[in-house]
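Only one chain comes next, encoded as structure tokens, the form predicted on its own.
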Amino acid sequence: MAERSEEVKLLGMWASPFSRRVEIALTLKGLPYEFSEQDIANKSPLLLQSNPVHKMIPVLLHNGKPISESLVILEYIDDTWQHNQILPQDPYDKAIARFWARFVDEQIYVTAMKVVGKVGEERDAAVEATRDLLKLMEKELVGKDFLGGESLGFVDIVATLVAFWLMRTEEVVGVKVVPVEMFPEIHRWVKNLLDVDVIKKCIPPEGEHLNYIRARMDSLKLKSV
């Protein structure tokens, strides 16, 4: 359990879904923290010192001690500040939540990145592969308001990557990866997310975010519309 007087600082980047998920967790806990915007093209000495292995955001600094990788950070936050629990308390339910969180990051995100990075037939194949993975998420949402059940939880926070990165990226790419007629449960879930004040507060503004995605794709010489 954390003590009352402490320093919490997040090294992040405003458009990063991995950084934003940490902001959601901190806000859900009602924790005051300092946000330090990082330039991922010109990494700060503090970031390099705090995460010498991956040299990536996000990094949480708690009383000067660095914790890296967003999934690890989310669990650290939940273990340290035990009010407003994010993870289920039942060991089985917790294991399942961890499984789906890793599925989002290691399967959906990795595959969806190919939609952004490819063109033509390769992009079409990446779209189909991403949809195949999303169908599993769609099935998991049947009969639930959230992936965590009746309220926002760990997997929902992780899967905001789908709602507010992938589903915005498709507007820029010009390919509907998550059409409502194919994924009605995911679209219903996104609407439920937008009814949560913490989510509305912590997601990046859509117009500004879309402009960033377009500029990022242009800088990487990727094809957008």
Second form
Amino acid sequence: MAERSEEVKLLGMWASPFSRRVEIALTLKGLPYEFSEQDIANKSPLLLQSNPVHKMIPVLLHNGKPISESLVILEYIDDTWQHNQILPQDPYDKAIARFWARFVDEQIYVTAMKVVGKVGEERDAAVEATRDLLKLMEKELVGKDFLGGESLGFVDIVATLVAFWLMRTEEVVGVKVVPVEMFPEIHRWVKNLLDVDVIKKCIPPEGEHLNYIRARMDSLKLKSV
Amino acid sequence: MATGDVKLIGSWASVFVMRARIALNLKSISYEFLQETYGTKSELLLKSNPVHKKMPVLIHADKPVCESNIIVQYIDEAWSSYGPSILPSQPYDRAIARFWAAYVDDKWFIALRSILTARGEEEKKAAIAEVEERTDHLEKAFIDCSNGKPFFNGDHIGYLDIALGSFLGWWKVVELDASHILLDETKTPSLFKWAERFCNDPAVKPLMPETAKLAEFARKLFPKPEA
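Okay, that one was the form predicted on its own. Can I see the form predicted in complex with the partner chain too?
Now the full complex is given, and it begins with the chain already shown.
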């Protein structure tokens, strides 16, 4: 790849899994970028201008041109900088990777949010539903070090949402959604992730992250009172 | 063009199935169409898409691919040397096409469907307003993406044309149901003209269902609560 002046800027948020997954991808590619921490409660003119449709982070700005939606951004990064490929090359394997990435975001994430958002019986139902979805992920990990196979791939990056957000939220909320007895493969996979330098570098620091989640849970409780 | 063992599980009425069929047509791929019966799910469907149990499922050399937009991209990549490119060639244009295709499914379609499921006039009015607002976004998207050309993808229909255009049959059905124009020649003139071009595309024409037939099917799918 010819060296040329590339301006890569990420409008993100330190505690967002969607923002962090973009950072993982950029770091895997060894791409220098400027990170701009966004205040979601007080959206910057740049954010509103760069993502007028959703007004959400993350937004990647490449030489000033904005790309929004984390999965779209990840594919853009892989399309543009073709070394250290994140997605598989084979069309079938790619289709499978895209399928599981959607599954994490559209099924696991949406259902897991209900664990946090509900109480009592509704929460129990949400826990059960999340576990049913996670069992499918568990099956995918049998005999593999990563969801991408021998090394970290697209689905692993997307599924850091499970490893470092869902599983950290468990601690704070006090509901064991992903117990090791039920999900030994997922726990093994999390350990594998933590051995990868890029992951260690790019996930939110645990202490601060747990405090942040705790504060958000408290504010949610206040809202429901 | 004989391209090996290709099957598609689907239904004549499904928008998502149509996407896959348009893509196969664009690449001139012959396939066996396995029509599902309304109200039941075939064993092959349940086996091929155990996670969601939904159509369409493309089965290529016995390997299943699920999710309509994923299938369309797969078709483009697996048969990249056949026919025109479905995704744009430049990474940035691809990202824009993917962004808007996700918007069509996550925001626009949800609003359209809520017109059919609306209970009472208030809900219906709100749903209509949402569809109009989101269609407005798509009008701007068309102007940006097409760059003066006939389709979102330029000279030929592509990923985003397919993603949105496959809804045109249902779009009309919902208009009739709501007694309200949802693709307005004066409000969204570019989309209006694009719609006609899309429906006349040879890859699309044989697949677009008759409005009357689809409206009848819609009444089965979305029964009105009788007073």
